[in-house]
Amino acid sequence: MGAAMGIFDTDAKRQKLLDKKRQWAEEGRLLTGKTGIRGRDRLPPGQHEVKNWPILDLGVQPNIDRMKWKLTIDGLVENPVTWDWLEFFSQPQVTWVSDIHCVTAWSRYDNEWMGVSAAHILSVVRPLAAARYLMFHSQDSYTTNLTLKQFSDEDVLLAHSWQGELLPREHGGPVRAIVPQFYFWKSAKWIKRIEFIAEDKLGYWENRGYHNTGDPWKEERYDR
């Protein structure tokens, strides 16, 4: 009886989460109609400082084991691979300081982050010349999209440690993927596989009214 009440909370937290969601998306809410510029405006039209940081997720907060989790990149590469912890941990690290930005309007400034680059792994796995698209799955069956142009950003890597701690589960530990130069929901948490793609397919949030590309500086919130 427990665990069915957990699942029913659960799902009734989502749905209400996504009612929520979806009605921002019709409404606009948060647009201003604000144009930005990335390198010359640290912080985005309509968002503000925050110097804590938020906990958003579906309703789930996967309980990983470290030792147990795995990597999956694989699709339209030349050679797909699948790391553990050990192998993952065992690949060139980066270290990386960024702001994020939440499409709920708040921003982070000065994020230290340690992980695998996606440089390196774009370097491993060999995208074949059809992929043009990826998409990140997740533990708690989150999925988002992006182009292979921005997975390429200097600046995205796969996070398994921040401000020099490893990542706690609430916030997507043992491993999230970092996107910052777009909207947070980008970065996918608990990531469990890199999948390359011919074709663009729309994730979990782009399903529901979001903007497909989520850029920060061109207010790209929702799909209007």
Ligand SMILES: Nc1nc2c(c(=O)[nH]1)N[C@H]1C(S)=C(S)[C@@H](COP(=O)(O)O)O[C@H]1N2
Second form
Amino acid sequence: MGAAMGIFDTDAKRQKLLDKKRQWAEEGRLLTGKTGIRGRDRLPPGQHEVKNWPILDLGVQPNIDRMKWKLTIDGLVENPVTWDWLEFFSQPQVTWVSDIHCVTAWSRYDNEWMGVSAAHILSVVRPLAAARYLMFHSQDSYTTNLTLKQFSDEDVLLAHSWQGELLPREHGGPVRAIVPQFYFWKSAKWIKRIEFIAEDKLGYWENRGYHNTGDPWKEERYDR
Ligand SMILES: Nc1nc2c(c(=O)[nH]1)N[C@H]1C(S)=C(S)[C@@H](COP(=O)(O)O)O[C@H]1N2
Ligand SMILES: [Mo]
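Right, the form predicted alone is done; let's see the coordinates for the form predicted together with the ligand.
Next comes the full complex, this chain leading.
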């Protein structure tokens, strides 16, 4: 556990789960050594389909009042913004259907997300030429990093709804990131800030043995 998480009252069971996940990275658990082909295969190597939707977090599920919620998008951009819930909702809305692939080997097909696209966010804030990476910052102090190119995929969005209902708190509501081309740990729940940066920095799991890119088709589970 990072020092920053010490402030939270994480129960023993969850702590065990977090320790196990770190252990998996050290041991290279679940690796099949195969490569899948996006578009040809539905399931990336080493994954299995689930019909439920498991919940994974650091042991804290922030309870955020939608009317007090705010999102800041700043760093190396021409036009930094802070949106409250109504401003976020008044941005153009998109719907995308995508599959979830979690590094703990479950995949969930056909999730319908609604929210604000990364493409729209980029058109509003206009990253400077020096901005080549970004960091998602969440209310539970979770972080995860992406390249600007990864964030620019057309199916990336900040979602407030899933299957036509507001995103429940345990799955990252009011708003979470959805980055479908990569393992689900890149999809930050309870997002509060997107920071555009010049040099790459590692996020929470990237700092704990997980791959910096996390492409499920190449089975980029761990940094090894
Ligand atoms: N803020 C925050 N986002 C997070 C996490 C987290 O602990 N905190 N866990 C990540 C991991 S490891 C996964 S697999 C998914 C789980 O999302 P779910 O609980 O909605 O399935 O959220 C990702 N985003
Ligand atoms: Mo995960």
